[in-house]
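There is one chain below, alone, in structure tokens, taken in the form predicted alone.
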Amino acid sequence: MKVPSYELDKRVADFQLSLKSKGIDGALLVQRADTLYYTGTAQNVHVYIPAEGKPIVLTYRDFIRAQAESSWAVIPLKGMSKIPAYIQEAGHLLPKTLGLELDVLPVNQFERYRKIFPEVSFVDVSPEIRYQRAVKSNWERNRLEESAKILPEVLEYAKNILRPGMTEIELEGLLEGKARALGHGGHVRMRGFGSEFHVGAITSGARAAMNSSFDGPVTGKGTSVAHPNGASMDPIKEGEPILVDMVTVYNGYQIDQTRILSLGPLSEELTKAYEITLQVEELIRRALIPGRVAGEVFEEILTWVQENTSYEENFMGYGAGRVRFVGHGVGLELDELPTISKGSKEVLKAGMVIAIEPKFVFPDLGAVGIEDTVIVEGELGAAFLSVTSRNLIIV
């Protein structure tokens, strides 16, 4: 689906507005999600907006494809060092202080933009392209309602193909794939340094509560010491928690969303505490209001589990593997802004789109918990864009 021109020209004109007020002459772009969101392409490109005017699109390869995806000036780019010639034909003046991307830029292509630019100041616009797509517009919110459709399907057909024996990474195959017929675009963009995600943590039992390197509440044990994430290869068990942690993205916008599966049913205490996190779920969900300070809620939702419930040496994880968040900003990419965490000072807007995960962890046992993919509107708080049923899965 294209992204429609009134789309694009309200995205750039909202950033030339930040670019102006710090007094950025222009910004050169080349990280794969944000010159997709100010030029409709995820095709290899620089995209140059300044301050004032048009942006143009520089593109490597392929032209062709760039073309015919954005509705801006798209021109073959022909080596790196003649950018400002490209600036200047189009009709901008050469920048003075140029924005760049400096929170993923890496410091070789930083020192090339030295050479190209000699007279030129840089600075990090990151920071204001990161908060100006916190908050989605309508066109976006859409995008994500069509992805959220996917995994009630998925769902429906997991209780079909789960049997007593079967192996974590055998299920997560299966619900990929399901997922991919069902239009999933497979891939799971993240900003991060380092981050590497693939279809999420499909894990069960004592695995869900195993500690690794990925910065979230249920990793999973993984298939190897170098894919220490996720699924593994070890069996499925009667009564023990399956943890089915999935990111779907269609258009390329992600919802992301956690359920739990059995093969029969769950222990008492397993059932309390998932019942718990649902309780966990709505009381964020109800605080997510515009004007409110991410970091406030973290801290309202954790005094909470402190002061009625006996899990909270379980909550987001346990020992050192608990993270500090309760959920996080979701869209082009997985790890967006906001982040319902400690210490927070994001101030909540209308618009924003946030994955809530409240989980509560026990090792030897496995992990329970919820997630939901929910858009900041009022003084109700979040609506829910995920639509799947939040009952336990009993097979």
Contents of the next structure:
There are 2 protein chains.
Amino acid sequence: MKVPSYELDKRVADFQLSLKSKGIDGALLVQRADTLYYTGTAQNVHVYIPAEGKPIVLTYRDFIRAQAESSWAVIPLKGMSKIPAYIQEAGHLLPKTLGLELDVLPVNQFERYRKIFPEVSFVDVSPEIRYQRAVKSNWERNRLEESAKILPEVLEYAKNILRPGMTEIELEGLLEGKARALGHGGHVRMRGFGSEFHVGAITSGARAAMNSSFDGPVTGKGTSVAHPNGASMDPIKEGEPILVDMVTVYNGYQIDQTRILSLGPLSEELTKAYEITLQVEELIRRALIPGRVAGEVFEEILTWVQENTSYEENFMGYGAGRVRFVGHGVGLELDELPTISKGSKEVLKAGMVIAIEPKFVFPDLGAVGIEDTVIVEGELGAAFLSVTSRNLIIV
Amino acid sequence: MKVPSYELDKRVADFQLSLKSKGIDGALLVQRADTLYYTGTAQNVHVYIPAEGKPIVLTYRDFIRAQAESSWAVIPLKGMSKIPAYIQEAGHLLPKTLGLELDVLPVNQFERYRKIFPEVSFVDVSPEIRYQRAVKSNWERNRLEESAKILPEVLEYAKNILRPGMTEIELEGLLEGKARALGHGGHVRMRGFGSEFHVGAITSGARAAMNSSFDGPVTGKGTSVAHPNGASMDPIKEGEPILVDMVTVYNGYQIDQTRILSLGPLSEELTKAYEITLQVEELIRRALIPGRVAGEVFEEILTWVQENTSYEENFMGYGAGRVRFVGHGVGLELDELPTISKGSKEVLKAGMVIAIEPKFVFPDLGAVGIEDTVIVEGELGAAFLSVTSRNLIIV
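Let's compare: the form predicted alone is above, so bring in the form predicted together with another copy of the chain.
To see the whole picture, the full complex is given below, headed by that same chain.
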């Protein structure tokens, strides 16, 4: 689906306001999620956004698709050294101060821009971009609601195919295949340097308590030393919690969700722990109110778990694997703002979309928990975008 | 599978030789494929490799797994500012010249290192790393041979499930699911900034001639504007070539392959064109001899296609989508050295592993071609690592 021009106009206009307020003459953006956000195309482009006037989109490939998808002028890029010329030919003055995405831009590429723009002073505009993108428009909300339709069907399918002896990776492969058939875009974008993600974590029993490089409460064993996250080659056993943490992406917009399945009933203790995570999720959801500070919400939730449960040491991971957040922004990327995390000063705004994921991890038994993607609205708390039943799925 | 210590010893020793020859006192590496290569763990680590002496591995998470996987000293990383202290505590002098991966390292992270190492001059060691990693050891060759066992089974499965009306994305999902069940690690690593890859390109008919952001001869339509590569939601039609370009990764090592399937026979013209790509592949394979210059091999192949076929304008893409290479290095990453590309000065060496992929793209009919992963050996040309039959798969 094409991004409508009114949407692109608004995104660029809002970004230009923050450029002006910081005295930045223009921004040259290259990171895929950012260029998709401001141009409407995920082709291989540079976009120059002046503080005033229309952006220009410079592309290596593919020109035809970029032109069909973006509402801005699209120009074939014949070499990075020509970028200043393209800017001037479009009727803009060369910037004195140029914004770049210095949180992701590799040093060698930055050095090329320094040679191309010898007189220019460079500033990092990634915070402005990330805070702007954190607040979703109605059009984006509709895209997220479409993306949310995939996972319920995937979980229905899981009920039919789950069987004893099946390996974690077999289950993951089948569930991803089903999500793909329903239009899941496959590649899940992350911004953080070195972040690697495939489908999510489909992990069962004690493997769910294995920590790894991935910065999440439950990451799994993985298939090998080289891929130490997510599903393993080990078989799923009856009575063990099967944690299905999956991201679906549709028209670029991601929904992050976790549900617990099992072959046969779970123990009373795990069932009780699971029910507590539902309570905690509800507390988080109600606390996500415009004006609140993310770090304060995190502390409030942590305190509640300390005072009302016996699972403090199991909350959001176990041992060295414990993470210091209970939610993270999602949209075009999986690691967007805000993070409902320790010390976060981020102030919640209506339209922010957040995956909230209270989980308890038990070293011997495995992990139980819930994750839904919600949108900040008003005083009553955030609204659910994900639409899957929150019942345990006992097969 | 653990990387044996003799393998890690050799990799580090060879890297230390190139550090010394360049007068570099040490290197601080953070990129996943590089740190996996030198440490044996894919956990979240910094590795400091001094020009002489043993490396140290600094990790945020997960310490326990990193320690079990690496043969070097593993130290919990309590903050980047402490890195110089860890280096000194390990008995090393602080470097005067420090190597970093400046081809991938983001500017903001580099600025942090500059503050942490105020007296140090920084140099890019990514060329040394990439040239070293281009030449595979016997142990690595064995891993690649294991990875190559997955795709023949996936293609056998494809014969059973392929049916008219199936969408491209349905086929891709099922084939990836099968590969996953056989141990495919899922996430395919690429080094280039902004490179995005999921499973490969499963694309049929004229969609195979749609160009996109991905730098390959055949990229496909994709599922949406946001994911404009690979399989689409469109149905596969009888008599059209179905190009299955898939990467499998096992123990971190990637095999890149392409085969052509179809529902019912292909036209005589496409069948003939396909047979020519087999001839071209054989010419490339035979030309991959130690000492030869990659760019010269590329020109030789291009000339042969110009002189012996009527498909010059269809070779390696069509129109703006034509790429200027016929092969690329593979291993822990999909975009390794050498590239058999226009103007490449890279000199072939025994042990280099290269995916060779001659393809013809016809705007109305679709794409036919072949891709195999081979290893450079001696005068007789490269040896096949991929083991799938090269016949057209007519279902």
